[in-house]
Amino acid sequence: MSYVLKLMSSSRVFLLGVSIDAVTRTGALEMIRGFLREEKQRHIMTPNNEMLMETAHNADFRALLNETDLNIPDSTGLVWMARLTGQRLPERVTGVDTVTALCASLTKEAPVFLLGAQPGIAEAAASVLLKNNPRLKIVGCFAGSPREEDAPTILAMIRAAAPHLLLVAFGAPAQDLWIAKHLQEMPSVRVAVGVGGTFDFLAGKRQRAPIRMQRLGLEWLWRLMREPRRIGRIWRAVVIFPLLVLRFGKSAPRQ
């Protein structure tokens, strides 16, 4: 059995009815590289507390999370709540770190397309990725939007560029619902990943919390200090989410 197949057969944990892969960053990267060598199309998601909160009232989004090929645990909260429910996630695997490390290892054999974020942000993120790895082949950047009227233009652009890796930064749940709807219309794409705010971080538009705060699981406090308007989202992710998990555990709340 190949290393990738071994990883794919690894255990998953369940929180609020959503399955999350119990992978390390090294394991996730190896799996994604394996996917890029195959012809089959794969959809990867990066669930965090807020995304699981969304599934509490969005059955379609919850169903999608349970159909994807890899769900990377993108928040410390998932690691903690898995432990409190008698499960184990080995570590937090952030989307931005995964994208950075993945693109640092790719060559022109795996061309990349960056879709989403505000105008100019994807291009700035691409410059950073190319600076880290001159061998990387980025075949397109486009802000676009998840609006259905924009889909024909975006799909034509991606088909012409023929990427193997598509990174989509429309924000959850829009980015992943868009991927699920249109992936088959982009035949060159082997791996599509919903990456949330990754382009903003790479481009320097948003700053990540200091490493010490990341390790202590206090990124929410950093965000609150820098963006007080997010208090509602932070409250749901930091307070309501743990309470829901403690109440419902592995099962999903009723709609």
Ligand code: UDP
Contents of the next structure:
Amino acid sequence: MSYVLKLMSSSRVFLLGVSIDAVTRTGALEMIRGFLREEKQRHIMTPNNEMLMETAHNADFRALLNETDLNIPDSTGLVWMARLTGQRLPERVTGVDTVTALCASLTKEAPVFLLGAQPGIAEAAASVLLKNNPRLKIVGCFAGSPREEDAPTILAMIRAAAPHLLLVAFGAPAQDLWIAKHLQEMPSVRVAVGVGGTFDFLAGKRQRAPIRMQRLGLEWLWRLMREPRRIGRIWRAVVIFPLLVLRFGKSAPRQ
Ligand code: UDP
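Now that we've seen the form predicted on its own, could you pull up the form predicted together with this ligand?
Now the full complex is given, and it begins with the chain already shown.
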């Protein structure tokens, strides 16, 4: 969907010049299921604080976020920052919850391919998804990499498997740049989603924060305790991002 069409259609908020869809979990699910019934190719992103921080110095990534068909608000920070700027996101809609709920409702009519994460993780995530939904059809799993030299192998594999739903876990921004670059080369794919750490969570390689911490918006603290090396990213997401929103609000920061 073009940026102009997006402005005219369903409700959305703007933060740092990025449009985010004001969807509920159920609404997002319905939209994606609707997309899967159509032939048109769609790219869905799961923006969070870190991804919006990336757009502050990466205008191409911001442009990409404004070209996608659906941007679901993956972090509590986006819900809070929307409120701070007089806008409203009904709730946080995480990539992992969306993938879990979506796969729980799919049948063999909508085959799925899992691309990304460390070797073995996509397969482990796939078996969890299949255990919860025996009607689901997973036509391929591959760790791969976002490197251009690996693209021909990955594309050949996906073309042969012919999935309708492609989940890509290369981390942002790599996964979404990869989808934007290659979606047209995978004609069977109707919906491609950049899913970040979703396979790690499903496979049990990474634990989600306790629900109370999630509700209090303290997932970053959980992440900091588990992965202290991410302190720089967490600082930018939790401290610098709100300051930038306070300063620039709905508009993109000047570069
Ligand atoms: N990842 C990957 N290839 C890469 C970089 C990352 O497959 O070159 C995977 C990584 O193993 C993880 C996922 O991408 O499964 C998300 O990475 P990260 O933790 O950086 O992203 P976040 O959870 O913050 O979205």
